[in-house]
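For reference, the chain that follows is the form predicted alone, supplied as structure tokens.
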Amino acid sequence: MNQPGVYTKKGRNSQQRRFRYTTLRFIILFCAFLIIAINPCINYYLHNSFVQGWYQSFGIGSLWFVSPLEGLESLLITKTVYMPSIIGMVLPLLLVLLLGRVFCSWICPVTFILEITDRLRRAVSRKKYLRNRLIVVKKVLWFTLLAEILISMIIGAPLFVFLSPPGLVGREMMMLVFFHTLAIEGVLLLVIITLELVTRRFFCRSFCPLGALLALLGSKRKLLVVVESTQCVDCGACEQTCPMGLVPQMGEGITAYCWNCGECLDSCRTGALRFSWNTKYQ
């Protein structure tokens, strides 16, 4: 019987040109960066507030998206619902259960941080791969979930709203154009960059809530990256690529911790890997 995540049929041409997911990721990341830097600058100087907010909560018109770690964290505190934040919630709720955990990996503001900075580690040491130096068992990314959850409900008040990376980028944008200063909240961010230079996505790994509770959304999402077991020469090399430390060529791609970023499929000279829609085992 073969391992989970492993695909049996025959694989595509090993010498067909693969489609470069990490680039395509790396404009659509820089994309929604662009959003939520420029947000703040029509708000203030155009007084324009037809988009608003950022990544946690955020509107276009009378249209909000709601992060679904703020959502529940607001209906637990208050045990009241809030028919605006429910409604909010669907859409990246629909999108994590058909995708996956893709915020993290293709939208989030600090994700595209982190690219840049592994982008200029790899150009000053040269090095292809960061050997990852502090290791941690996965299941932590649960346990950070629940004492987060636990610790906003004991003080009564959303612990992520204050504290969450993604919004964090957003708030010290506003903060630097409103207000000509940074939060001091901010110093996080500069400790999750400097991991980046030990470890590659550290924190996005064992210790971002909302990317936890994205991840349990998503563990029997409909996209999964799959090994076609006929092409795989089991080379490594998307074991070294992995950006969550998965190893790919054993059919990690299809549990809960992967966010579905491509990387290995790029990193696959014989294109053993692939993305798939729904795909039956056998």
Second form
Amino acid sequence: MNQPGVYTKKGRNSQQRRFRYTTLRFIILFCAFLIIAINPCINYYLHNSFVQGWYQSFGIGSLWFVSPLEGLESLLITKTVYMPSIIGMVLPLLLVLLLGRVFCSWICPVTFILEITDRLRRAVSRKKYLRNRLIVVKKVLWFTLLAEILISMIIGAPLFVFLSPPGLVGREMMMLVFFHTLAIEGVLLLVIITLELVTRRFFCRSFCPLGALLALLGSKRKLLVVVESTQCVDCGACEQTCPMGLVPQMGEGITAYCWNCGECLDSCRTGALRFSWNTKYQ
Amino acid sequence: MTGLSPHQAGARFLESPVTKNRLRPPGAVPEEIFPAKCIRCGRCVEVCPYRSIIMLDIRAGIHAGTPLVQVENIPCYLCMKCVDVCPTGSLLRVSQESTRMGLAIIDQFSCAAWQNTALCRTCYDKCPFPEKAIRLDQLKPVILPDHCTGCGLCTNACPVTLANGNKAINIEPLYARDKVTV
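Okay, that one was the form predicted alone. Can I see the form predicted in complex with its partner chain too?
Every component of the complex follows; first up is the chain already shown.
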């Protein structure tokens, strides 16, 4: 069983019908996008408000979710505790503490739009992977979060909430259905989509404060991408496919910057990469 | 709302959009704290069955994404659905009677009843709390501030529209200017 050749062969043979995280993730992203696209229509045309909101605050009946960054900013700026808001943050927090930044890679509507952009680009350019032309040091992410929270506290209004790209998608949908217009701040989305033609997930990597907060909270997560160094053949496929510009083969799947999308697992021909539950120890 | 004078343009970024006939939904905390508390999730906008609540965009500066009721377009019918869905406590749970979105003020110089040009009592007829929030004093409408909720039904119905867009009865968001003690 430990012969590398056996693994390679087995890996190649089973690749055709192998379970792909990318497919599953795309389906989930699509459903998550569909929810915020259809919801305003149901709210508006059918006057049914059972499921409501988008990923800033999402309500299913009496079960409310509040986005952790928005909730935190509201808490910090008003300096008062409002329990429904705190309780709404519990489930998202549990998700991020256990699974890490999966909201970003599996649910976020901006990721969905960027996936579509990526697929369209591939269809046009025939180049499978985009060369990342614009690279910023990964640590910028933390400064974004810090700056975001400080500026919000100075101006006395949560800054991210009205310029939040994940929330912005939902807001634009709602504006379109309810008022048959679009909010001007939507140009930010166009900027992000344009940047996707230069560098993959440029905004998500370094400038999304929500992503930064989720990365920070998920830095001690249970679900990790680990590399089995005995099976790794150093082909570099995972490095090329990683939308976050990480090098999973060097064990970067356990850093705070990894968002557990599973693209590297799909790209790995030898099966050296896998999801692991809390076996971090290098 | 009116012309942009230079000194206004800079201040607009921080200026509250709440002015005459431009109100927050029921139960709103004072403006001093509202932009801080509201996470712009838009759920009050989505739940409002009368489409009274609109959502501001980036032109409102830091107030972008916050809800606003423009009473002369669509007033608030006090169904209180928005206060039930607010996840942040920006809209606190209040009853219909204790809602204070503002206070109706009659402009006696343009009101047809006060000017004796017509026997108009539209505001009195439309008020959800007649004889409590508004009554007729010798056929002239008078507001009783203790019970007026500021819902704007009277403003919306008022047949008199002035050149500047105001009605003969307008809602002043007095309570929005309260100070908060945290």
